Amino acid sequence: MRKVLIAGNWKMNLNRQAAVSLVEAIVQRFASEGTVDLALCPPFVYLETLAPLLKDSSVALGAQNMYFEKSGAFTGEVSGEMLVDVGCRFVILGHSERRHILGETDAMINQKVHAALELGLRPILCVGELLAEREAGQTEAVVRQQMTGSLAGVSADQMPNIVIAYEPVWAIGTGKVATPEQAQSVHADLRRMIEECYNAQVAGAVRIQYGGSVKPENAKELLSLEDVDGALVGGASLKVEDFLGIVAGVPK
């Protein structure tokens, strides 16, 4: 059975107060529980002040972004060693936003995953359509060609450490969120597109997470569906009672 992964991506939000005060209070208030994983991805520099918060709790830190060099000469840019060294279990890559407004390519995600991996970080990969794109009956070749990119030599023994995470753009801040027959359909499709790759093992243990629009008001709905194995949650991420109102929404 996969476990369920709900991670907050708190992007370019918060000063160091509110981060404290936000991760203390989701420390206090989730217990470890079987059935769910919880991690939190704050800005790089908030991520050495909160990780002595989380050492100890049963929720992970995360990054939202990596280069794929070791070190050198990029101004700017935080390696994935820097990460490791201030306790990061996961990284987002290839979300939407950076794909879109900083021009990332699936060949440069694809460097990036690779490096992740050789590091021990788990990536929560997203893939996902802009709205034109799935009014043109677009979207399974959309993300089938972002998946592909972005996982070029992956081999079957390293996917089960990938989460993917399917976020339509058009749902991702605006209000809107899939339909549940919607984010059922896109992500059988996905494992599907596992399987043809790796195999059926292989599809059975990635999990996939839906992002765009989560709140505990349709996470229930979301996270029961059979092929979603938890959330990417944006802007619900940055209030305690919504955050861990989606976390009870997991299926007990």
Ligand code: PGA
The other form holds:
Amino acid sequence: MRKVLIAGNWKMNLNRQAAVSLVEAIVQRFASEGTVDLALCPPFVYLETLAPLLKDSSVALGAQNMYFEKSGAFTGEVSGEMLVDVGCRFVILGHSERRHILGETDAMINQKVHAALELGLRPILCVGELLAEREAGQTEAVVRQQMTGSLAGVSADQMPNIVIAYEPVWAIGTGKVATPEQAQSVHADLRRMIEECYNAQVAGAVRIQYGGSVKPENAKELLSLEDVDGALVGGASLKVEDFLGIVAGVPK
Ligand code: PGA
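Having seen the form predicted on its own, can you show the form predicted together with this ligand?
Every component of the complex follows; first up is the chain already shown.
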């Protein structure tokens, strides 16, 4: 049985006070019954402030990105070691905003995946097609390229530490959520690709989250799909009612 992982991707939102209030409210109200893992990924500058608030809770801290080098002259970058140092357990890698706005390639993301795994940080590796790619019937080819390119050289032993997030780019922040059929179909494709590259056991163990306009209203249906093992939540992770409303949609 794969344990559901709901992760909040705050992106470049909130200020320190709002971040503290949100974390306090989530920690206070999230009653872990052991059926769901929760992670919060705030902006870098708030990680250290929020880490102590999460320390004794069942909610994990994650970051939204990292650089693959350990240290050195890389102005503006943050290393995986720094993330571990402040208490992160997850790191989102290859988010579509980083691929499409910041120009990240599969090769760069692959280096980041290896650097994170070496440090014991769990990558949440994002893949997903543009609307034009979906309309051109290229969804499977695009996510295959992104996933295999980003996971190149990752061993079967390392795979249980990887989380995949399928996020169709046309569904991110648009309110246009994928239909259950669209989501299940791509998730099943991804699991089949993992089986081809590794084996059935690895494919059965890797968690594949859905992301893109997940809300309390659609979470239950998405999270009940066979190959959907959680959600990566952007906008709706910024409000406690919405985020915990999504968590409440996890099948018992
Ligand atoms: P959204 O973002 O929930 O606001 O669509 C999801 C994401 O980009 O991770």
